[in-house]
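So this first bit is one chain, no partners, the form predicted alone, shown in structure tokens.
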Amino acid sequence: MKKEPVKAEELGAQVRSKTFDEVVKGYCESDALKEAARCIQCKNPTCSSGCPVGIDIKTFINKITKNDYKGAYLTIREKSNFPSICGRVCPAEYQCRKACVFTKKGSPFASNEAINIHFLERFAGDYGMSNNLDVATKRDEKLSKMKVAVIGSGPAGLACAGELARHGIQVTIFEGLHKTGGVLRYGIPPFRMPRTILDFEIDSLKKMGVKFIPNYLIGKARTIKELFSDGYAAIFLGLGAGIPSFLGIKGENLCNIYSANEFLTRVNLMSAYKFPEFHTPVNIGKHIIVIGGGNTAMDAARAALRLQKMNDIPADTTILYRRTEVEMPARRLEIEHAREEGVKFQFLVKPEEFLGDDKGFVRKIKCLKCELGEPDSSGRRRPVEIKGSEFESDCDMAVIAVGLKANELLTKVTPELKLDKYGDVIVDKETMLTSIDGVFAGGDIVGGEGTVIEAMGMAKRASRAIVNYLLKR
């Protein structure tokens, strides 16, 4: 029998596009119970195989059906440190929901839409947060005397620190920025994840004994060797991928052309959307172009459109993408939300040149139309330029969101650290151990740009290996 999924409540597009308030409101208790009841409790659940940290999805959903929300929360926390965060930002349609039995061809249940696992995880996570539920620690007297340094406070660093703190290990997180959270704070806008959620999770780590030192650049203020000499028995590198990629086209250095990294950092971390309350201005154009097709491009476009509306500028924000919507790596939900809010899309378009005025400000963008050719190394069909298809569009502000590269601040001054051709740290995939004894790594600095939950999965593997490493010592 087909069971219709329960849709999470959302702010209306016209209302939300003028504010940075959270768009998706999540499930109330009755909606969570209805959605959880759709789960058929498979004998051999495949959904957990799609979760990078291996959450026992069947069990936590079953506990929700029995009104045991505390049990559901604690079940998730056995594997995931941040259910309220992951329930909001994980690309569930490519992970746990994709592995749901309802999606399997030939299954008698295939007519059903996959369970909204992420919304149920968020419901349980928010319940745990609102009720200040604690997770039991496994203090070990031997380990409690050990110190571990974690470099970077993004999802990998926070997850690794949380796992180590559960064992009673003394953990210190060093963060280069003035606020902690890494990409969770500077990259993801508040309309997708309110800052109160992130702050709660960080405060929880502090209660577990984790120390945070912001404004501290490891690689400049201190080296890896010096950290070892300071008494740290092991080190975890969660440096992230903080170096923006660019198009390499003429006019890219004109004024009012941002990397997505800079634009979102200004808006999210430095609260430019609250200017002049916060002293971080952003020059918002009348004709904004965002180049890219990932979640970062969606975040940048949706933030830019909001700033236009909040400054009484008629909304004109357009995303340019070289392929079609089918090939876009962004979450379907984010694409839908962007379109509902008024973001425009131009597909099969390749930027060729930015054109500026005599004062050095961008005024137009010159593009070529494309068609899809044979698949490339990514498995997606390669965009092929159509000769003679040049056209120009108005553009007085552009955001380039075509990917990020490894942060090299630490790796450049640590020649013993082996890197691949992309500048990512090479690790043992099982232990996440680098080429330096006692130094482990995870997150985007290892695998390139990935998801929050993928970074957490690597951090969990690393934390297990670190515990074993310390016990052997």
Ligand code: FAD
Contents of the next structure:
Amino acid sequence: MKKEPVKAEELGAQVRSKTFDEVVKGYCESDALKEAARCIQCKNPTCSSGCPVGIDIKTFINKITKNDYKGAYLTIREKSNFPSICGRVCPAEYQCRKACVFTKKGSPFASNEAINIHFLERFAGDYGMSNNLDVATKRDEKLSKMKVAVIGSGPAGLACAGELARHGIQVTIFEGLHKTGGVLRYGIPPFRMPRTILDFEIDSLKKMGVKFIPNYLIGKARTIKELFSDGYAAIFLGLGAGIPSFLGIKGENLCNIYSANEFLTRVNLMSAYKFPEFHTPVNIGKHIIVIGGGNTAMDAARAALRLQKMNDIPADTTILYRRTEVEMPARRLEIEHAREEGVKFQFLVKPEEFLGDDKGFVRKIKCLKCELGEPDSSGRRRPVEIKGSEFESDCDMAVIAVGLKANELLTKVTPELKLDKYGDVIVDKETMLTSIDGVFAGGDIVGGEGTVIEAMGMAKRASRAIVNYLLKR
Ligand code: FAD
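Switching conditions: you have the form predicted alone, so give me the form predicted in complex with flavin-adenine dinucleotide.
Entire complex below, previous chain first.
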């Protein structure tokens, strides 16, 4: 019998684009059972090879088919710390779903679509959360007397802290911002990742004894050396990649041109979408231009469009991208959602200059049209400018979302820490040990902008190495 993929329920585009409520509602139990039953339990499954942390996907899906949701949750937890988060934000179409046999061969059930592994992971993750499930702790007498400092409370820092706390280690997370969660809090909007989930995971860590110290910048308030002299036996750096890149074009300093980081931080972290109930405002334009083609650009555009609609401004938010949709690095689902909600796209366009009024506010953007040339080092076809194709568009607010790089605040005052040419921390790939004895690193500060699951995977490797390091002391 033909088994069609089970779609996850979503809020309608008209309704959702006026709120910051979660868009994808996920599977109920019967949906999860139906979708799990589509999995043919391959003898030699390929899906796990697509998962950056190698979750045993076949087994957890099999457990769902047997109504063993606890077993499914615990199977995922062997490799991933936060299934509810990853089930929502993992770019599954480039990872596990891409490696699913159905993507390659076509389904024997006449459906050509890969199993919705991410929705099943989310289902199992939410089950675990609502039933307060957790993996067993491995408390160790010697380790429980030791202190470890984790710098940064993004997915890397949280995952590392959780793993260490499970051994009884006394973990303190230092976070520069006033709230914890890293990009999960200040970058990814609540309509993709409800804050209740992040808060739950952070509360669980607190219950395990992890201490959080917000508003505390390591590199300013305290150095790595000082942390060691404070009695921390090892340190994990989960600093992320929090510094925005810019276009470097004329007029980029005009008012109402934001980096995606500033814009999303105002909206997500400072709750500008609830202004004046919350104090941080954000100026909303009538003609908003977002520049970039990644998840950050999608999040910024979808947030900007929501703000227009919530403020009764006719929706006019456009994403400019210098290649075509095919080369866009954003998740396909996010592109689809943005389009359904009313975000417009202009491809093969390169910004040349922002033009302002006499008060210094942006009013127009000047662009050049492009065509695709030969592939570049990323394997994607290079955009080539078309001479004489200049054009201008109205633009009274712009968001630049063209990439992020490492923050130098800590690394600059730690000369013993070896960095690569991008300012990222160099580590041993197995142990995540840096050039300083007892200092480990993981997440976006190693190798640049990545994904949540990659950051957690590195943190898990680092935590294993930290435990071994401490046991040998
Ligand atoms: P971060 O999440 O950046 O956390 C680092 C933390 O360290 C921050 O809270 C920072 O304030 C703190 N910090 C830095 N320096 C110091 C210091 N000196 N002292 C104290 N604290 C410090 N990935 C996906 O998988 N799916 C997605 O859909 C997705 N969407 C994204 C959308 C946006 C807008 C962005 C920006 C990224 C997105 N990513 C996505 C990427 C993903 O969020 C990152 O790969 C991931 O958050 C990296 O985790 P991290 O812990 O290394 O860093």
